[in-house]
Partner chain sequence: MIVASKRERFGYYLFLLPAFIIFGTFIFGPMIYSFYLSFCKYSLVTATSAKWIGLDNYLNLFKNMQFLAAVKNTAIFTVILVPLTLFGGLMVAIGINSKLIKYKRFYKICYYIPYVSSMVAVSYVFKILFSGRPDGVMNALLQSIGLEPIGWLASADWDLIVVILLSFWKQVGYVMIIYLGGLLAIPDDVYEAVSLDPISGTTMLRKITLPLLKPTTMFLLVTEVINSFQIFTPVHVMTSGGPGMATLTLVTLLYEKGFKNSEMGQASAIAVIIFVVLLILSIIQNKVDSKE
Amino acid sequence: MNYKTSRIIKRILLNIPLAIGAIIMLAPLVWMLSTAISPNSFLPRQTLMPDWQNLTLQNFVDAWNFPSATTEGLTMGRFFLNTVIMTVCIVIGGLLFDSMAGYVIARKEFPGRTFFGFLALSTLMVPFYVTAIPQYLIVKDLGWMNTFQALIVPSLASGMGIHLFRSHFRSVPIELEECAKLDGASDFRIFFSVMIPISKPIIGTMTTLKAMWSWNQFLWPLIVINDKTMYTIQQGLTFFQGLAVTQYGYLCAGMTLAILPLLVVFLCMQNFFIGGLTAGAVKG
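In the form predicted on its own, give the structure of the chain above, and only that chain.
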């Protein structure tokens, strides 16, 4: 057996476990899609293949309008809109605050700069369940229950985002800022015209992470939102599950609609995602 043949065999043997793992991980997704395009049923399907003779997209239409038949104006479309508003505000506001904080910690000299850098990083070690009650009490005292402020404001800044931007800005040559200062640029002009345009990998990475995290939130909205008209899409999916029965066709169609925006975001940002993570890990 020559070297080329042995290398091909070795590669095949290494890829077999990866292929098996991929099939196992994709099986629930395939089942969800096949159930979504099959007639609605109160019984879970026992196969990954759809009902080829009765393929339908009606589940998506009914899921989008569900449960308007029982509650006027309350549909999956409303939950979808609430989640879009929350996610867009968290992503845009989070990128602004994280990048500005990371830039200040990385470039500006002030007492406690190193301490604040480590303090932002240390927040990654604190579980959400530790801060959930204090955040809830603050939101309640501010009168923000059942509002977008309760969904958005506590999530605007993140320790991971500040750390990644800080690491990135520290890797940028200081000569770029010095040249801009010689031209009379202010700190804000340097930040928005020099630093932000060269931070696309980090921005793409944080956009993906923040969009995925905020879109998939369930526990925090469950704590601060009691008004059904303010439900997010993750809360809205629970309407398809009753105490006695579950409408699996509607449920799977709703879940498919729920993951489509995240898929679009990831496909748009995938060129920056890996590069951003790598760039943020080069220098700490």
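Positions refer to the first chain, counted from 1. Since we're looking at a predicted model, the values are computed, not measured. Whichever C-alpha set is largest while still superposing within 1.5 Å between the two forms counts as the rigid core. What changes on going to the form predicted in complex with its partner chain:
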Contents of the next structure:
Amino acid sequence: MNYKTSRIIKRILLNIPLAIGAIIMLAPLVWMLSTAISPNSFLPRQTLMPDWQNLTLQNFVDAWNFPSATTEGLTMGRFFLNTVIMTVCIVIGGLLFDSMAGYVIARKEFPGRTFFGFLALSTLMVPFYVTAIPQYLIVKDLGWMNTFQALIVPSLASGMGIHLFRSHFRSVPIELEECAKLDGASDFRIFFSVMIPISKPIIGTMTTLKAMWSWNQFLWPLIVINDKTMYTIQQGLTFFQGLAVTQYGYLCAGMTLAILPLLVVFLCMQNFFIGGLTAGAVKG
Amino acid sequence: MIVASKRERFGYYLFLLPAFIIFGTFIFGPMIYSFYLSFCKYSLVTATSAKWIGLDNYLNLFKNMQFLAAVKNTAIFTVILVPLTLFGGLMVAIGINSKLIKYKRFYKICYYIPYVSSMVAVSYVFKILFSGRPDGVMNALLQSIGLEPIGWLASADWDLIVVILLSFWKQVGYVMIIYLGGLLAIPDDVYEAVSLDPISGTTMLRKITLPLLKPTTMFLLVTEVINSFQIFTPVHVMTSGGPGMATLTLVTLLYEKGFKNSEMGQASAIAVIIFVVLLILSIIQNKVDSKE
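Alternate state requested, the form predicted in complex with its partner chain (shown: the form predicted on its own):
Every component of the complex follows; first up is the chain already shown.
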């Protein structure tokens, strides 16, 4: 056997397990999508493929308007919009707060600087579940139950974000700041018109991470939202379970709505996303 | 560094203020409050304020069947899932990293799409696929290749396995990405130097690749243990801890106690126990890291 054929055989041997694995990884989601675009049914689909002759988007329309029969304005569409509002606010607000804190910790000299850096990092050691109960009591005392504030405010700052922004700003040459300072720019001005514009990669990374955290959060909305018109889409999915008979077409369309937006964001910003995950793994 | 005036310094604190108000209100404050509550009896239904009862919450927990079951299930879950995910993720990463593989980007996407997908939605998908009914999707598949149907989520022997399968499927892509990062950091000349000697692929893996990946493995080990300890969503969606107590986990129990029965004290004691265990793990990791 010559070198070339042995290489081809090796290539095939390596591709087969990887391809089988990839099919297993995608199968549950393909099944979900196939069910969603086939006519609604009271039985789960027994095949991965959709009903090619009767492809339909009707399930999405019905899922979007879904439990509306019972209460006015109580639809998956509403839950979807609630989740979009929550996610957009968390991403924008969170980026602002994280970058501001990361900036001064990285670049400025003041009493308590190392301490604040340490505090920000130490928040990474506290899992959400450990503080869930007091957080709930605080939100209740603030009168924030069933509001967007309750969903958004606790997620507006993240130790990971501050940490990544800090490492990024550290690598910016000091001359940039000094030039702006000589021109008479204030710290606020320097931050917003010099530092932020050169931070696009890190902003991209943090956008994907924050979007993922906030879109997919489940336990926290479950605790602070019990008014159904304020449900997030993840909570909204539990609606389908409460029904006497599961309508698989609706359910799968609903689940697709809960997965797809994030998937689109992540496919568009793939490199930022991978960069973010890997950055978290590197000790700074 | 530019020397700062008093007024400028005041400005710096303003930059820190929003983030640290949030940390104070929603992380550090609640942590201290959690410790305090864990020594109190505080039922939101019957009492308006917390009453100090010392160690009773902890003592009661260790006599509580549900808590012991939750500890056992969480431990089994973690001990099976973590090595499995690390091994699976490493294998996929090594495969994709090979020079013989062409469509690296395509494979990467396939493997970590589950990681980005909503846990609630995929839990429902698995709940339908692994339904215990004989006409469930997986059971139909088993029967079509001549096997007996399995009780899956309806059976106390299988439901923890379904939760593990789902978690593996969801998490393996993340592990792969991190290992790929680690593999890329190994310089090419290490392999070139070795390739002069005739050694097999497995020896190369054992003697060269694995030792070089050790920091990555340590990081993943700790993060994955921390994640597994906090398993909640799939259990809540698929089984609610049942049948019986077969899939009751620590965080599911915390949720039940705190938010269903509103026993804030008991639930806080569980939270503190989870925190202490995870803290000890992190400290061990730091010790190992700094030794090297």
